[in-house]
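First comes one chain, alone, set out as structure tokens in the form predicted alone.
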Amino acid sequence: MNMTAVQTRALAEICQTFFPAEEGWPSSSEMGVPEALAAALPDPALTGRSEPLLQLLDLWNSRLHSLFTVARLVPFSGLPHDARTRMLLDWADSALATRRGAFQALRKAVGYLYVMLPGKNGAPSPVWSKFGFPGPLGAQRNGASRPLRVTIPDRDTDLTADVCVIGSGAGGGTAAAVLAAAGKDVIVLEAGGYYDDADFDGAELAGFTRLYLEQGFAATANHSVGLLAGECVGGGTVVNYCTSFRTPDEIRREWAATGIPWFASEEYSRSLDAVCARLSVNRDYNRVSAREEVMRRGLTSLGWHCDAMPRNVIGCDQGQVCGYCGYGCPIGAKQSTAKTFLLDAQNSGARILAETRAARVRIDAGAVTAVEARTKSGHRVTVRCKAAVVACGAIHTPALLLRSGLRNEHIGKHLHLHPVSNVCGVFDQEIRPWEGTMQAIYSDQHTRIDGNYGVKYETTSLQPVIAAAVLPWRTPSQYRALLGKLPHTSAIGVLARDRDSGSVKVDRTGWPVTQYALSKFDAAHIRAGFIGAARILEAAGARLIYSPHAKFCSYQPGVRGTLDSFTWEMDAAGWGAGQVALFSFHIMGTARLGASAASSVTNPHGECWEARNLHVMDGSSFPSASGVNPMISIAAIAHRNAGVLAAKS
């Protein structure tokens, strides 16, 4: 991106106030930090949308913003390291939420680059070297062929089939494979690129940029919560941890009773089968890693529930490769739909198209004609068709539909995000949370708080990126401190089914927006499970537990502080936005199902009830969250909707 000098210098000199040189750690700008910060940023002129980070920037540097801050009427980068450093955690503690997602915008987006960019000329980076991070494996399968014929149109596309499928992940990869299955002519369109084996190698850098949405950047508008979606073939199913639950009974009939009776059916427990069968979902490859081990120990302790993971893999590591599962398995033991259900369907004759993401969906007469998209490379794609299915996750579908022109007073809403976070502890012994299986058990104990709304306990492979998310930055001594006590450290997932929602809408571009504030219910149930998972840790022996509090919020059991004193500290903290770093890898219920027009935007066999022909079948058509990992709710969904596609002349 093209940037202003006053732009490119105050980029910088925030980049260097959160990690100057210091006792052994390279400084931002040895990382080369802000080049990639700028690099990674959406050009405005190719977008047409503004960039915030950009307004931001252009203020940051003026003597009135310093003046209203810390009192000098000196520009940013002529302050001081600790009169800029205030100058951050002004704006980090301050009483507008607008402010505070500036700040937490930055120290993501800061803190990301920091510890996943390589040294120089691809060398191990020197940030690992100080807490001991191997850094990427390398690709494990580098002669590995790919199974999937894709197509990257390199010129204007007019195409025809009986169904467009818009997008390749849980979803669209199941529909696709139902309907070509079924006979119909099918074109799968995908926005993001295909990348197989050979090409995962662990890097997070590579990782995010080619498989996640927005490399990873993604956030709600006031950056309360993060937004990790694959964005690939394959979709989330190619970078999810292989967490395989299937729709929860209570769950079924709670959807059940929205006008939905097939949710309660052997129906759908027919279509919960095939997909868990076909995605080879099973409790064969659950030996617990050391970061696991932490989890399980603390809830023997206690005495509180412990299960084994469901997970859909064949032949997985369980070791050190398995730790890289969120950037692709390198060797092929995640059973994603790139190795099922899109592999079934082109056998079937269904054509992929990469790198193609779809503009709108043309509805002439009341009834679906064609979807048009456009190339990566800016290529114009036509597929003329007699029926669209959408699946393009609850932040890009309602968008789509939105741009269609259909108007449902629905489309968009209740969205649901199951906001999660770490508690965070360190041990004496070294754990290095970076390796072992991703997520080889798991706790129910406090799913159940106020009927089927509370919280499940998982944990994830501490990568150095996962844990830079949650890590609170007061100075960058204290931030240093806590990166570099990596290798000892295990965190605890709280995972929320949330009640209350929040809504996409489309800028004047077309592009998502996603709002989202958590609800005084909703934060009940985090703050019951941080001190839950405190107790877990303290359990397992924690010498430190911290919260991912912007305030640092911590206690050292036995020695500093009691869990009395650590809830009050982060109550003392806050809930709201930009005050708790929180994150979402369930995002659902946009383009909901249900029983009229009235309450929802599809009938229950995920018609839109504008439009004939035109189906929704992702993450948005739940009722609700489905207070699990979502992804074989998503394809049994799929699955009987598809059917039902199918069987229609």
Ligand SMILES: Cc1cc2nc3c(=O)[nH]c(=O)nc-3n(C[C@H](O)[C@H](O)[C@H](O)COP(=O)(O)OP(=O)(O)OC[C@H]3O[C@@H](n4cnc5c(N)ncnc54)[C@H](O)[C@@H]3O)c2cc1C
Contents of the next structure:
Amino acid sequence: MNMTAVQTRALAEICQTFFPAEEGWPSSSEMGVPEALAAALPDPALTGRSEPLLQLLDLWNSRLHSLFTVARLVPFSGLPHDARTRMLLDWADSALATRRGAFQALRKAVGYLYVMLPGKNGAPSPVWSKFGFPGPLGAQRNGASRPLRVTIPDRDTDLTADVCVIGSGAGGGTAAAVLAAAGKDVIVLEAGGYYDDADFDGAELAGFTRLYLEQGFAATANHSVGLLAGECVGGGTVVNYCTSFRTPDEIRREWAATGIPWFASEEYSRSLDAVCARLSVNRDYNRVSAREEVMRRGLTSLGWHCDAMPRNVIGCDQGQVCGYCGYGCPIGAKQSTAKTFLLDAQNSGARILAETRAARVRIDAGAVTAVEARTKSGHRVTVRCKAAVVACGAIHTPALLLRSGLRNEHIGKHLHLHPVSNVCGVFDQEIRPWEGTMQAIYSDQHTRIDGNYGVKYETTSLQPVIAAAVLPWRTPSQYRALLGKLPHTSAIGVLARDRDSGSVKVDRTGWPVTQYALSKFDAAHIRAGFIGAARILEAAGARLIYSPHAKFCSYQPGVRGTLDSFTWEMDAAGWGAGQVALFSFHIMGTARLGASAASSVTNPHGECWEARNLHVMDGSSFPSASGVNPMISIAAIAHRNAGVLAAKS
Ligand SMILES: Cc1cc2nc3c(=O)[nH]c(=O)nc-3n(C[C@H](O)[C@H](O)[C@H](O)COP(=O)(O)OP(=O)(O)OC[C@H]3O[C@@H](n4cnc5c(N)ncnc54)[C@H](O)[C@@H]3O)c2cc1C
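Having seen the form predicted alone, the form predicted together with the ligand:
In what comes next, the whole complex appears, and the chain from above leads the way.
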């Protein structure tokens, strides 16, 4: 993207302040961070959307800004390094949530690129060698054939189908298979590209760029929650961690009570059975990695709940390559929709178009008549159809409905995120937390803190970006000291079932804007979960425990501080926006099923109250947060409601 000289200079200076060259660590500029960050920013000239970072960069180098932050009438670029650091911290600790959000956006963007970019000419990064990370393992199945015949239209195209399914993830992929098996002529439109085993080399940069929504940089408008979702053929099921929980009975009862009785019925159980069978959910590949051995040890010594995770894998290696699962399974073990339901759909005659983003659903006389889309290279695609299934994930589904002219007041509301973060522990022994089975075990010890609300404990592979996501930055050397300990670090993920919610609206270009604020009720559960995670790590023998707060909150059991002092530090650091790094891997609820238009976007079968034959079948459909990792529930809802649609005409 073209930036002005002032913006380019400010960006380079900010990157250098985060990561100057010191003690053998390369600087941000040596790693090419400013250029990579500029290249990753969407160009306002092309998108029509303003880019907040550019406005920040315009202001950053002004003398007035320095005067207000570090009492010096000198632009940022003229300040000594310690004054620049203070200026960044002034934003990190600001009383204003917008400033804290801006700091967090910078910390993540600069930090991610610093640890993710390869070295010169594709050589291993000199940053990785500072903490012994081997880098990507490379493709494991070079030349493996791609099972799907995917088309990318190379000219303006008009097509006709019975049903156009928009989005190919957990919901869309499943719906396409059910509809095609019932004899419907199905076209699937997918905004992302098609990648398979031979493409998955484990590189974080390639993984995020090719497979993730907004290349992994998506976040709520105030940057308080990072949003992770798939954007590729297969959607989130290609990059997800294979955890395959059925919808718990208590959540089924809760959802049934909102006016959707089938959630509590045998019919829904059969859909859960069917998707678990097709996705090969099992507990046969649950070898516990060194990273999770820590969690198991801590849980066992506390006498807390610990169980084996149900996972949708066949032939999972459970070793070194498994840690790279979030960038696509390089050995084809993960049973994503690209390997299962989309293949079934194709075998029943469905056509799949990739790199083709639906712009709007055309509705005439109250019913769907067509879907209008554009390819990445700008070709117009129109699919005339009798019905459309919107399955773009819970951020883009409400945006598409709004762009299509729907006005139901619940569209985009009730956004649930299962806010999650890591509490980290550093151990004497080497762990190499970027390796091993992705999620082999979990704990439900604190899932019922208040009724059906509480937290789950799960772990994730600490690839450098995932580790950097929660690393507090106070000075370059403090940050690097923690990063240097990564081989000895494990983390307990604390995942909250959120009772309260945010929203998705669209800006004037029709692009989604996500708002979310952690309520006091939900923050109390995150807090309880962080304390629980610290107890697990301490019981497992951690020497240093720290939280993902913007301020550095930590203790060293038996040496410095206690769980009580850690808790006090976390409370003082705060639980508000930008004070604690939170993420969402589970985006839900923005076009919910319900009993009437007064309470929901669709009827219990997923058909929009406002338009005939316009259906929603994805994470947006949830009446509230599922409390468990949602893939199986999404697929089962799509399975059940696509069956109803198929039987209709
Ligand atoms: C890193 C990661 C790990 C996860 N781990 C787990 C796990 O272990 N277990 C679990 O249960 N869940 C997990 N999840 C969550 C799970 O993958 C998602 O909840 C699920 O995939 C969502 O399904 P969906 O159908 O709602 O949307 P998605 O699967 O996100 O699919 C939506 C698709 O629609 C496409 N799309 C969007 N807009 C348009 C448009 N306008 N036109 C055409 N196409 C469009 C997108 O590109 C995307 O491919 C994880 C998610 C992530 C990101």
